[in-house]
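Next up: a single chain in C-alpha cells, the form predicted on its own.
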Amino acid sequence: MNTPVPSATATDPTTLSLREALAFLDDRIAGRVLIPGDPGWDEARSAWNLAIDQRPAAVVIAADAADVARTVRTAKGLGLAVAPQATGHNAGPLAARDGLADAILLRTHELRGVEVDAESRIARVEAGAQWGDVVAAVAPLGLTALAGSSHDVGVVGYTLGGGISWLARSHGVAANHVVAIDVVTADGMARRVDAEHDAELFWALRGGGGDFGVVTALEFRLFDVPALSAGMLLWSIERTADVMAAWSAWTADLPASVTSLVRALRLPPMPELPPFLSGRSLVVVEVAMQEDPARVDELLAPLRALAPEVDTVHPQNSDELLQLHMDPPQPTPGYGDGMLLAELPPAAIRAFVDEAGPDSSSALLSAEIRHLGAMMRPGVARAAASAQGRPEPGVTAGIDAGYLVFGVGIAMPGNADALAESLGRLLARVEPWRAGTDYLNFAEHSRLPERFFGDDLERLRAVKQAVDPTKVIRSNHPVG
C-alpha cells in the first residue's frame, strides 16, 4: 500500500477509515496488504480460474500464521468479511455473489511448507501448500497421498470440500484422513481441533467447506501403495458410445483397487501437446489399479478388446498420477460444472453420449464421468472406521452417489454462450439419473447447501452459529 500508515498512537485500527486501517494492518504484519490501484493488484485478486473476475476490498497476501490472525480481527473490526484462498479454485460461486465488494481476501499461497513424519505416516501441510508440494516431499519416502488431478490444486481447500483423489474407491474421501486442524476462526483466535478438541469443528471442517474459519495446516495420513499400475486408454471420438458403454458395464464389478473414468475431449491444437492429443476429439478411459501387473491385465481384457489407439496403463510410483488427467499446468479461463448419478444405465450412457460424442455440437474441452462407489459410500467409510479405531468421519464422511459427471470448456473472447449451452444441454440430458446430493469441489456454480448437506445441514449451522455468529469468514459455498 501506498498510504502513510497512522501514528503510533493509533493503537486501535477500528477507530480509523477503511484505507487507514488497511495501511496500520499492511505495517504490523509479515506479509503485505494492497488495495485497488496499487501495483500488483490484478494479479493478486486473480482466481486459478481467470475468467473469474474477483474484486475485494482488499487482498492481504500473509506470510505465516500470524498475519492470518490479524487479518480476522482487523476485518471485523471493520465490519468486513474475510474469504481465505490459496489458489483459487473453485471461485466462482464466491465472486458471483457480490464480488467481494465487502471483503478482505486473504490470500494464503505463500504458506507452502510440509513436514513429514515417516514413522507415523503424517503430513502437515501448510495453508497454501499444493499437492505437487506434498507428492515432492513424499514419494521419495515411498509414501502417497491422497492427492488431487494435478500438481497445482490446493491441498486445504480440495481437503475441506471431501477431495476425492486417484485412490478414492479403496480410502475414501480425503477428509476422513485428517488427524489434525489448525485453524483462525472469526474471533481471530488460532485454534488446534482434532477429535479431542473442538470435536464439533473438527467434523465440520472435514467436508464442509471454508465456512468455519481459515485453515492455517492440515495434518493426515499417509499411505503405503505396494502395487500401482495407471495410464491411459485412448480411441477416436468416434467411439465413443462403444467405449463408454463398455466402460460403464466395466465398472459394475471392479474392486475397490481400481479408480477410473472416461472422457470425451476436443482438444485444440497446442504445440505443448504430443502429436496423438493435439488438434484431436478423443475418448479416453483413464485408470488408477492397485494390482500387480498380472491382475492388471486381467482386469483391462474388456477394454483392450476394443483395441485403443493409445495404451499407456504401465506399472508406476504414486507421483505420477499428478499427470494422468493432464488438467491445464496453470491458471487458465474456463467454464465448468459438474453433477452426481446415482446410477449409470445404458439409457443415461446414451443421453451423454448424444451431447458429448462425435455427432453432437458440443463446445465443451472435456465432458467426463467418474466412478464413485466403493469405500467412498458414506455408511461403507463410517463402518471402516469405526472397525479401523479411527474417530468418525467428518461432515462428508463418502458421497452418496455411484458416478459424477463433470464437463468444462476453455473460455474464450465469443465462445460464453456457446460453452453455457453445451453445459446446460449435457447435465440436463443426465438429469434424469441424478443423485440426491451434489459434491462441493466438483460445484462450480452456487447451491443451495441442502444439496450438499442433507440432513447435516442444521448441525453444521450449529457450528458455524457457534463460531462466526456475525459471519466474518466467506466461503465459496455458505451454509447459510
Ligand SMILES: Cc1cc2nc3c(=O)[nH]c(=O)nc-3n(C[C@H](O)[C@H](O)[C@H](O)COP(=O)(O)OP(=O)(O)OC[C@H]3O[C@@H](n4cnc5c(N)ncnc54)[C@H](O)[C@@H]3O)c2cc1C
The other form holds:
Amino acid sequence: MNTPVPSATATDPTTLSLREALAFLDDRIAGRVLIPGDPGWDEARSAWNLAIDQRPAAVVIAADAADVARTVRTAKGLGLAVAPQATGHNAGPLAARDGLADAILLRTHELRGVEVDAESRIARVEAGAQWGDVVAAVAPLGLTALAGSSHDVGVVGYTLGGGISWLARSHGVAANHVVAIDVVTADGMARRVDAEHDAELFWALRGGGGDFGVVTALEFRLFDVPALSAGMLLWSIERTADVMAAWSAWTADLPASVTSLVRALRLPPMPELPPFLSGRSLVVVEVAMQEDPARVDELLAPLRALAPEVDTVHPQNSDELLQLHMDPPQPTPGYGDGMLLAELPPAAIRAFVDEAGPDSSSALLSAEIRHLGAMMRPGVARAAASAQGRPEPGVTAGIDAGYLVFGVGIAMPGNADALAESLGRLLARVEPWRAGTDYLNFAEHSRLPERFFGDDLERLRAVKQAVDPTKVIRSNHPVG
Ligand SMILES: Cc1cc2nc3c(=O)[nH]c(=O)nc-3n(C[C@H](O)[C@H](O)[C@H](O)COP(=O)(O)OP(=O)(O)OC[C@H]3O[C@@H](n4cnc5c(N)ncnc54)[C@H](O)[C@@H]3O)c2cc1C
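Please give the corresponding structure for the form predicted in complex with this ligand, as opposed to the form predicted on its own shown earlier.
Complete assembly follows, chain above in first position.
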C-alpha cells in the first residue's frame, strides 16, 4: 500500500486513528479486517488450541498474498507487530506476551491451495494449507509428503520449525526438502528465496521458525514410498514397564526405514472411538515401516512376542498415516510440552513409567516417546544432502537427540493444576537425560532461543536484523 496510513497508538484499538487505518486496510484488501466487538471477532481470534486466549489489536483474514503484503505495510506504519497464524496449533507461546495486544493476528487459513508437479515431484502450497490438503492432492498421484501426524496441522508452521513425519528416520526433517519459499518481509516486499536467491534468509527459514517474514507459499519435494506397513500394537496400561523397556531395546538396532513411538494413553469414554480404545488406559507402540510384509514381520517379532491385545499393523498407502496417531479431529483445548532426550537408558524408562505408567496419578491423556536418530541426525542429513546434490540444509538440518518426549492433556475447567503438575513431574524426571537442544515444534511454552539454536543463534539474529530490524514480524518462538 503506497498511501500513507494515519498514525495511531499501538496499544489502543479503539482510538479513532487506529480504527481509521484498519478500515482503510479493510477497503483495500480482498480479505477482511476485524477489530474487537465486530461480529465474528471471537471466532476470528480463536486458535486451534482452544485453551489459548488470543486478544490481538486486530485480526486480518487474508484472501491472497497481496493482502499479506498490505497488512505488513499497514502494521509497520501503525507501530504494530504482525503475527502470522495458519491454525493456532502452537498458539501458546505466541499469546504468552500480553495475548498479542500490540499485534495484528494475520490468519492465513483461507489460503489452502496446493499444486503438484508430478513429474518433478514438487508440491507448492499456500500459507494456510494443512497436511490433509497436501495428502489428498498427492496420494492419487502415488506420491508421499513428509506430513506430520495430524491432518489439520499447518504445512508452513510445521516446516518452518523442522517437521518430524512418519518417515523422519529415513527422510530427515521436512525443512530439508524445501526447494523455494515465497515470503513477505517486514518492509512489505514479496521475495522468492531459494538456495541461489537470498540464501541466508532461505537458511534461516528452514528450521528457524516464523520470525523472518510471512510465508505466502512453500515448495517442497515429494517421494515415492513403494512399500509401507503401519499400525499400532496395544496392551493394557499395566504392561507399560515391560512394553516400554522392550520398545526402547528394540529401537537400539532398527534400520532407518522404521519410525516408531511408544505412548501411555488414558482415553476418556468417547462414542467415536472403537470399544478397544474408548475409556481405556493403554500402552501403545505405533510404527511406520517402509519394508515388505515379510521383513515387517521379522522386525516386529520382539514386540509381538509380548502378545499385544490388538495389532493393527498392515500394508497400506501413505495417506493412511494421517490416522495412525489418532490426533484430535478438530480444535481442542490442550496443555502439553516436549523435551528431547540424548539417550534412553533403562533408568530413563523407569522414570518415565513412574510418572506416566499404571501406578502414577498422571492427568495426561498421552505421554509419548518418539524415536529419532538415523537421517534425523544433523550430520547424517548434511552428508546425504551433499551426496544427493541437494542444497545445504537450513539451520535445523536435523535434531541432535535420540528421542523426543511429549506429554499432553485436555484442558478442562478445574484441571489446570493437575495437568501442569503431571507434565512438570514427567519432564523433571527425565531431565537428567535431556539433550543439549530443544525442538521448536514441540515446544508449547516459551523457551530461551539458545535452547533451539545454540551456536547458530547469532547467525539467525543477524538475518532477523537484516530483514526485520524493528521486529514487525512476531513469531511464537522469536530469535531474540
Ligand atoms: C495435534 C498436534 C500434532 C502435531 N504433530 C506434529 C508432528 O507429527 N510433527 C511435528 O514436527 N510437529 C507436530 N506438531 C507440532 C506442529 O508442527 C507445530 O505446532 C507447528 O507450529 C504448527 O504449525 P501451524 O501453522 O499449524 O500452527 P500455528 O500456531 O498457526 O503456527 C505456529 C507458528 O508458525 C509460524 N507460521 C505459521 N504460518 C506462517 C506463515 N505463513 N509465515 C510465517 N510464519 C508462519 C508462526 O511463527 C506461528 O506462530 C503437532 C502439534 C499438534 C497440536
